[in-house]
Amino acid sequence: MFYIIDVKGLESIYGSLKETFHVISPTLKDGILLYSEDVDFNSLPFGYTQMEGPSFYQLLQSSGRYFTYLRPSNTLKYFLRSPNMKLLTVKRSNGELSFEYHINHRKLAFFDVRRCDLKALQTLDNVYLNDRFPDPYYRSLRENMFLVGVDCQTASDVCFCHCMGVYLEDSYGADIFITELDGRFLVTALSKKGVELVEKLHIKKASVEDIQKAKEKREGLLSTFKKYLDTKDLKENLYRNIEHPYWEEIGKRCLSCTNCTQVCPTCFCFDIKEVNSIELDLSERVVSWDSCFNQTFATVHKFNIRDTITSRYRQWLMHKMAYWQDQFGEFGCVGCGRCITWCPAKIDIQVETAKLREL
């Protein structure tokens, strides 16, 4: 179901997701982008967009279109699995225990939702929501949930979406997928949800001439890419140099200061801790977030089984481009780039996997 809208319509949108759903879209903080709970639609940061690089994250002000800026700095994973989650709390009165799980069930939009996320979402999705295991917390959120996508209008110097399975015509999900055209929107309906909700704002639909522009925009934006990683056979040839000398120099240069996991989309390393009251009538069990670039996290039985950051850098970039395609068939890397601009460091996972693959 394909409708044309104007900046009018667009607003209408957005307000009618309010007043169903807690609505997460970007906004402008503290000099970046980043994804923030119930912004007013005037502050949505139209005409921005951002230069990216390694270690390198400037905003600029463009003009003349409004979906200009690429992805958000932080993730979806922040509102599903927040880096301090109570689970659960234990109370203690008159000699008996009560118990109250802290599942919450609140609505949520995400407005303005990239691909390379939309796909990342999925994939976490694989991870929280698996046949034999699924996670309660993840999924009441996870079920209730209204995606809005948005095409990207360009690429930004650490994009490599295209090169990780990421696919410009696949909608990943989203309820409703929005293209910028000159000075319109092209909406489509993609769920029963998504045409529920067009329909009832009576928007015009669009034309068959519509409908190919967006096209058009969509395979044009594979020419602004600038990094390509060549995935044949990635796998196969990781694990062949998984002993080669050349993972102490990346080690040399990493600095283990988790910023790379913090930002990825689909990192779901966690803790889970007791946090106990002084008088012990009262215990919460928190989870947080957690990195495999911690010096104590592969700590088993007081003995740490990657005790040097060149075993931490490996362990890491092995599972986003090999373990996880042996567990779930595909990669654990959606091509988004921001762990390369959140890197201190300046090490590029795109840079540093196309080099392991070819020793």
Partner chain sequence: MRVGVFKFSSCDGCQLAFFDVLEELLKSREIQIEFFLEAQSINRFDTFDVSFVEGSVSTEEEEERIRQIRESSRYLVSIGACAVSGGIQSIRNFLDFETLKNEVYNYVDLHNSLPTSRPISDYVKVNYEVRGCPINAFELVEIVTSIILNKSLTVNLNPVCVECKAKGNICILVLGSPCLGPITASGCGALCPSFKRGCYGCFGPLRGSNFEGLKQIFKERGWDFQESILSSFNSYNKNFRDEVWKLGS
Given for the second form:
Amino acid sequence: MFYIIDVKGLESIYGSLKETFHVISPTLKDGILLYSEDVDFNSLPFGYTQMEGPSFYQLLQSSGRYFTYLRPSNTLKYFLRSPNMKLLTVKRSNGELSFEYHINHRKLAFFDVRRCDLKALQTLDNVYLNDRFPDPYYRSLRENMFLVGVDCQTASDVCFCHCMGVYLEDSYGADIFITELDGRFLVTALSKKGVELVEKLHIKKASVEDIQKAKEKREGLLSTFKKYLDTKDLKENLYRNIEHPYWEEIGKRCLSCTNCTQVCPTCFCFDIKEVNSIELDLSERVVSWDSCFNQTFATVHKFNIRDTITSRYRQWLMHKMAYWQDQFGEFGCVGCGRCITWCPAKIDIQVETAKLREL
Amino acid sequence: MNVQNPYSLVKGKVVKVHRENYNTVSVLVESDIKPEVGQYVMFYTFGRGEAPITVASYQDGMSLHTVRIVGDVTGYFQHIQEEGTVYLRGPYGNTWGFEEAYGRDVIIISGGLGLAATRWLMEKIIQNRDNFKVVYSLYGSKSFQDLLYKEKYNIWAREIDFRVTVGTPDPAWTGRVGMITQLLEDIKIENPSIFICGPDPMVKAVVDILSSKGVNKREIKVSLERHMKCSVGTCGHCMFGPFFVCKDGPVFRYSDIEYFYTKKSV
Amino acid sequence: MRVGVFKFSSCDGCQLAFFDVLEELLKSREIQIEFFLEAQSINRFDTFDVSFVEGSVSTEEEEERIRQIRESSRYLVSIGACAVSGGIQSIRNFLDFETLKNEVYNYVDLHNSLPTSRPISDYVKVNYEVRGCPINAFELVEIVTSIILNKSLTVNLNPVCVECKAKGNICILVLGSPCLGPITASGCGALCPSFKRGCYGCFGPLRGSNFEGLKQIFKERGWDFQESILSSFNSYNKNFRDEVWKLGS
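Alternate state requested, the form predicted in complex with its partner chain (shown: the form predicted alone):
In what comes next, the whole complex appears, and the chain from above leads the way.
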């Protein structure tokens, strides 16, 4: 179902979501674009653009268009699996334990999610849900979620989603998708939830010309990508070079700071910590973000299997670009480029992968 | 929708505690958990966290777990009492899949605490003894003090060729002294099915000998140990190459993992 | 659990952390504070289950006293950058002591300092080190809780960056502030970076971190790495010492 709206129409979609959901949308915080909760329609960073490069980020104000910016610097996982999430509370009395499990039933709506992040969400779904042990914490939030996808208008210097299985024709589970035309917006309602929301607003159906124009806009995006990664036989090539001395070169530069894993929309690794009361009658089990770059991550009997930064960087890149294919039949990288922007050491995963596959 | 929470803990009753040696205890636990041969459970101890512990034996709702007291969670087992309560979840992981050895020779190789992971397998083979040809079970222990299940050796030896070696001589030990690899040298090997559990360096050494004797690496199964937090394939800690040891393993066909297993720090 | 709190060469700031969480600590009926000069008038020096030691060793008297405390304690926990690394006063370890003494003091003979200010672990066995200048009071509660539970105290091996991103911060090193976060142990809750100020390493160096790598980044951006390290209160930390010496040459 296709509809056409103006900026007032966008505002009413946003407002209508706010009636039922906790809406999360991109906003400016100290000069950085971030997904934030409890903001309003006016805080959408309309007209801004980002310049991003290895260890470089700058925000610019552009001309009168709207969705000219790109994906925010944080990711959806921050809201789906917060950095410190209570898993269960254990109470102890008279030597017996009782357990309370904290499954979150909040209804979240994301307004303005770009294709890379939508695809990343599906990638996370495959980790948490499509298994013998679906994760009820993730599932509860995921099933109650509303997703508004938005088409990008340009790619930044770090974007390479077009090489990582992110296709313009796919809407990746979004309930509605918005494409900016000149001063107006084509709204594509994709799910039942999406159609219901839009129908309620009594907005105009789109014409065949509008739909055609949106398609052309989308296709125009492809010519703006500056990065390219050849993914044909990527896994085989990386496996072949798993012991290549070049990994050491990256290991010398990598700070093992974990920035890349934490800004990555698909990195899912976590630790479970015990938070105890001093009276020792209460203990919380807290899921907190962990990273394969941390020194205790792969410890067996106090012996760290990946004891060098080189081996930990290799683990990360290999997982994203190769292991993930064996595990889930897709890449663990969606080409959003966040890890490139936020690496203090200017390590560029696309450049390094391209190099490693050719060695 | 009612989804089973993988982090839900169930209560278990400690039926029996048996002190194996200076740092290891075996506990017999009665619970609703229904494991299969080769699987493990997660034990939870208050304020300390969880640890994966293999199922060393199982019968009629009672599972045996052999725990070496080294860390915080296992430290709890130091003072564990009969009739006490424990909390656990599971079972997790795949199984030894011993049925594929029907009609063939079998070699079980265990190093150190690895014997806990092969004990139930051995018992199953003994129960179905007629389905197998020659069965060897080789067990290497660091020292006499570290030996597990001493009271069982004679019982097992009646049904299968069970051989033990310890790493250092001891006045109290009259059996073999030496490496487990030496036990392998002495036996005749003919298209056997092989099951191994032990420290990584031992596994590598044993596989080298086996393959020099012409054993196909597809016929070797290894049970691995890695750091685990969730045990359901989401926390990432146990990842080893493209495998999640917690759910794809702990038992792997050696030919599947060889490429990654033989690389340093993978 | 018999607890002692002791002070060596330091500013007393870390002992104040006890006051911040005293109510919480005393909720446990296990804890008896036997010795704590800053907090109580009646003190008993006998044996201790846990001794918390603040400050560095910088006089001969202190050298003697730390040995006594060690002998009397089951656990010895050093608290804060002075006790763990030698503190700000350990900058003298990298300079000529005699020159320094004459420059700073009018009456040199009143002065009984050792030529170096050293961490507690240079003199006696330390069971656990609580990082920070000052220490994080919540970490103190956690440590006490773990000791009561007889749970091991594990050394934190994550950089500040882990806590920083968990707080939802964006990397200020990338945005142009000199930040020691990647080579500094976490535990502070990324306090400074959360206020857009670079980490100055008050929790001390993280073992196994890429010192050289960060040095290169500082160099490229035109920041003084040596100065940042020397003013970090932790330059004499065992994990740093050798690297810091190299910086000068």
